[in-house]
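Single chain ahead, by itself, as structure tokens, in the form predicted on its own.
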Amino acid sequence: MPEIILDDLRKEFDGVVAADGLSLTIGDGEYVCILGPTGAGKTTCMRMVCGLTKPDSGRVLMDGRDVTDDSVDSRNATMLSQTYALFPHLNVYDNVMFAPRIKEWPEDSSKQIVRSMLHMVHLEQKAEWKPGELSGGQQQRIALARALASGSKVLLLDEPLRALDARLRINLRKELRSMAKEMGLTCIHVTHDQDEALEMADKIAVIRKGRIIQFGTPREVFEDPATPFVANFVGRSNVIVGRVVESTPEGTIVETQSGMRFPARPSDLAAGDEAVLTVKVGFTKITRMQEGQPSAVCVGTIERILYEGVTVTVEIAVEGVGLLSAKLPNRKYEEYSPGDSVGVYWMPDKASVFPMPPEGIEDEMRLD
């Protein structure tokens, strides 16, 4: 029996919906990642799981058991919130450790799992001290380390990285993970950060407007898109709008109103059928259109490059599509100029085709 059962919740606070008939099923053991914009109901949706907060209408299972309204002592879950919530009279050491002592544990076993939480949020040397001594993100470390000392069987983590430097957000990502699968936990984890959704889940759920667009591995979320809000938002894409003009088991080629032609992978679409393709800004090349290069889906001018450290970002202005971008290693970034006329091209099945959204596609990729 699945861990965690969400079955077509909703709820409405003062005539805004915030689920709008959200579906889940969450495995025994993994860690799922909520992934979605500001306001797409992630937070209520982990608070509906724990007990803080009751659907309008719908059911949340836990092991086979209704426990829509039961109190929250009863799921045997321990919920990481935004504001922390850290007893301020009591040092990091005793913060820590009281779900182990109000759960009476053994005090070696117990003193055991504290200096372990603490080692992993790297604050063994602040154990004495008192919350507001401490910095936002180490106050935010704390709170992680007492939620995975609860004992609670379900881990539910709202933006439980978010206060912290980028170094140790990447450190943790790893920690965090490896420390929840070791003690069994079943964890949901809330971010709008696609790189820790990645990185991280199991399984990612994609959440927009109240409910669940794509649930799959990282790879399947990011490589085979539900539709186009998920393709540019789940990794950056390039976003052509046109028609259909051969749609075969072999492929399917997007014709734009300026009669550019563009390949993607198969597709149920029929010629004439208005399209969305989309392709990642990483899987999309440039070149000098060289002899023995591959051939080229357009040519564009180079209007701007980004440094990024290990990669750069090369942004082309291609007439009749608007800007395209790819991103390239950095060894290549001496090798083109703002200005350079460059082809732009991609593999046919790193590029999905959907069909066009009704509200249109302005509306199907904004992030509210």
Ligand SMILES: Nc1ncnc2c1ncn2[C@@H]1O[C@H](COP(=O)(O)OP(=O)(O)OP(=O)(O)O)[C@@H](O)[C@H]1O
Given for the second form:
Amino acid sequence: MPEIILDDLRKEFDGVVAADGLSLTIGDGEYVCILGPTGAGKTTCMRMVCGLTKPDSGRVLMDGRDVTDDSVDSRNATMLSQTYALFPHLNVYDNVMFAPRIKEWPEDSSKQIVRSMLHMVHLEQKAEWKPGELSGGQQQRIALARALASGSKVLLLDEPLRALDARLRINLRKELRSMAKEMGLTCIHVTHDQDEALEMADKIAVIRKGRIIQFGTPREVFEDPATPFVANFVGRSNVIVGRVVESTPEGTIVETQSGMRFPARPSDLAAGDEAVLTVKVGFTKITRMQEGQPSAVCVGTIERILYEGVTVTVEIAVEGVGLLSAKLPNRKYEEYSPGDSVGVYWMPDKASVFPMPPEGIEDEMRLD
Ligand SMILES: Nc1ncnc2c1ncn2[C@@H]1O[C@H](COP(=O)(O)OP(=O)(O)OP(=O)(O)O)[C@@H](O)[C@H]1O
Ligand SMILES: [Mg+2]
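Next, report the structure of the form predicted in complex with the ligand; the form predicted on its own has already been given.
Below is the whole assembly, all chains and molecules, this chain first.
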């Protein structure tokens, strides 16, 4: 039986629709990441799950029971809010020990739990400190430890790794996920960080304008996006607008207004349909143009090369199309320079095609 069902939730704040027919089913013990731009309704969604916000309509079911009208306390769900509130007068240890004490768990196992949580967030040495003596990131980790030690079966984490530096953030991803799995928790984890979601989630829910627009495994969401927006939000994509000129079981060909043709995977679209082709920047490649090069799909001029450490991103101006980007391994850095003429290509199976969204492409691709 699924643990949490959000069924057609709607919530409006003074004319602002924060949830617009939001539905989501989360399995027992699943780790789900909610990914979406700012203002998309992520926090509102979490608050409705734990009972802090009451939906205008729709239902929340937990373990098959309708809890829509139940109080926060009766739901067995703990939310780590975006503004983690620690008890300022209690030291770190007692903050984390808060729920075990209230719930009167046996002293020995409580101590054990609190210790392992503090260990997980690397703050055992700060057990005696007060929250006010800690940095923002340390406080956030304490709040996370406290949420994990709450004894709730369902954990709602709103940007739990936000204030941490990049290295710690990456380490904690693994530890948080394995801790949640070990404890058999069901987690909903809100993040802005697509890498975090891809790495941590069993499933990712992409939310936009109060609706879930895709719910799938990280691989599905990354490689088979449901909309052009998802294609560009979860791993940046090149976006090409045109018309389908060929659609067969082998693939789709999209032609731009300027007459350039680009290959993509098979689709339901028919010849003549207006279409949007997307291909991940990381799946886009470039090559030196040579006589009879069959693989390049278009030719352009390198405008910029951005050094990123392990990778470099090359921006190529293509006449009639605009700027396309390609991510290359670092060893290619010396090989190309701005001004070079290069062929751009990709494996057709790596490119998706979508019907033109009714609101037009600009509205679809907006990131807010
Ligand atoms: N209590 C409230 N009163 C009025 N408007 C609200 C309230 N809570 C949320 N909203 C509005 O609802 C929309 C969704 O807000 P929400 O906080 O759920 O977004 P979010 O996805 O969590 O964004 P962020 O990534 O910035 O945290 C926003 O337009 C916001 O202004
Ligand atoms: Mg929020």
